[in-house]
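What follows is one chain in structure tokens, specifically the form predicted on its own.
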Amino acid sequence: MILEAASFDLSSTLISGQCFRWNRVEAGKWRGIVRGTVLSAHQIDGLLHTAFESPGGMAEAGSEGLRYYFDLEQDYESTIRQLKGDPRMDSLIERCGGLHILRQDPFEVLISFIISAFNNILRIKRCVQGVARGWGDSIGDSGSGEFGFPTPTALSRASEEALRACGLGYRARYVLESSACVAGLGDAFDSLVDLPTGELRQELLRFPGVGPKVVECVLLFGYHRLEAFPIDVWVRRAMCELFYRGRETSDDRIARRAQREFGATAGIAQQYLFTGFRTGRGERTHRRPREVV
């Protein structure tokens, strides 16, 4: 299936720290598991070439589902024009152009970013894969080795010991408790999507293991609230260097500054800051920090 995606860059989007079930199989070619479906994708110029390697929710949704997932209908070009009005953002946008915010499953994002706390991307991916393998449904043939992300009910039935064995460490308890909370809410969890961002933030903060950074990630990557602004070690470094002349400052001040500078599309700016600095393409002047997200 071929989709027009002139302002979209597949690789920049998939390395931007917002998803953990995509892997590069060779230069420019990717393979991922999205909503219980194995999907392969690569991009040639402005065309996105995709193929469903298994049945599942994404395969049933077809091209419309793909356009929704990759957020191809969003007017990113106008957002980029606004961001490029700030010379501090110009080089990041030129070098990391085409970043989109994927439209992912909120429960998978919630659990993935609870796992992400004080963790690096490679380990997060391994942990998420272990959780899927342990409690998710097998995709396609029983021997394929691919698994969808577990349902809240299935994951709530895990043991803390088994989750720790997947590498989750102290996060295992939070994953178990939050999964039980979501399972207990049932349809009420799905209805959270209808809440205004402020109310949604407060509801998400009730889940075990969800703090200020994780909640912003869930808002941005799970609920597509583009005004959300997750602050991790890379974004903190970027904001301090670009907006505070290298001086350390608090996350609260950074968050307020981000809202003043970027407003309703702060989350898109955050992706450029994160990806540009993490991949070594930002104008860093200090020692590279230990990678955590």
Contents of the next structure:
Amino acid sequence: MILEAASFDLSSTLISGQCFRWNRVEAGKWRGIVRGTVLSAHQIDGLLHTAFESPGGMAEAGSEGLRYYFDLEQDYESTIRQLKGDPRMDSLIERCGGLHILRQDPFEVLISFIISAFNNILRIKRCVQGVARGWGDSIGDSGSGEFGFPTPTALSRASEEALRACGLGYRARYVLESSACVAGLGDAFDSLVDLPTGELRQELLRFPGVGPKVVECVLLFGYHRLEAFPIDVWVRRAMCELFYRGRETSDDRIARRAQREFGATAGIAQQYLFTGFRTGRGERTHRRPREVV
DNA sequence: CTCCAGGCATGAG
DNA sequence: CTCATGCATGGA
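I would like to compare: after the form predicted on its own, may I see the structure of the form predicted in complex with the DNA?
The next block holds the full complex; its first chain is the one shown before.
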């Protein structure tokens, strides 16, 4: 299936640390697990080429489902126009301009970002894959070797020991308890999408392992609340360098500054900051982590 | 060896 | 309320 996606950039989207189940198979070609199916994708100029390697789930949503998942309908251009007034953002826009915020499953995002705490992206991906392999449904007939992300109920039946064996460490307990909470909520969990962002944030903060940083990630990547602004070490560095002359600044101030500078789509700007500094300018102080598998 | 990673929960003051 | 500390794991 071929989609028009002129101002979209597949690779910068998939390496931007918002999803953990996509891997590069060769230059510019990607393979990911999305909503219980295997999806391969590559981009040639403005055309996004996709193919489902398994039936069911997302494959039946057709091109509309894909346009939704890759968020091709959102008007990123207007956000970029707004940011371009600020010379500090120009080089970032040039590098990350086609980066979109994917429409991912809220429960998968919740668990993935609980795992992300005090962790690095390479290990997060391994952990999430282990969780899928252990408690998710096998995709396809038998031997595809790929697994969808588990349901809340399935994951809540894991043992803490088995989760630790996936490399989760002390986060195993949080994953287990949060899964049980979601499973216990049942349909009420699905109804959370109807809440305004402030109330949704309060609800999500009740889950074990979810604090001020993780909750913003879940809002942004799981519920597509584009005003959410996760502040991690990279975004903190970026904001301090660009807006505070390199001086250390509290997350509280940074958050308010971000809302003032970037407004209702601060989360998009945040991804530019994160990706730009993590995969480029951070090399001054850190070697760039080798991209996975 | 040390330092770091998309932080959080907990306890002390 | 704010602040300090422990926490599992593996790559660089």
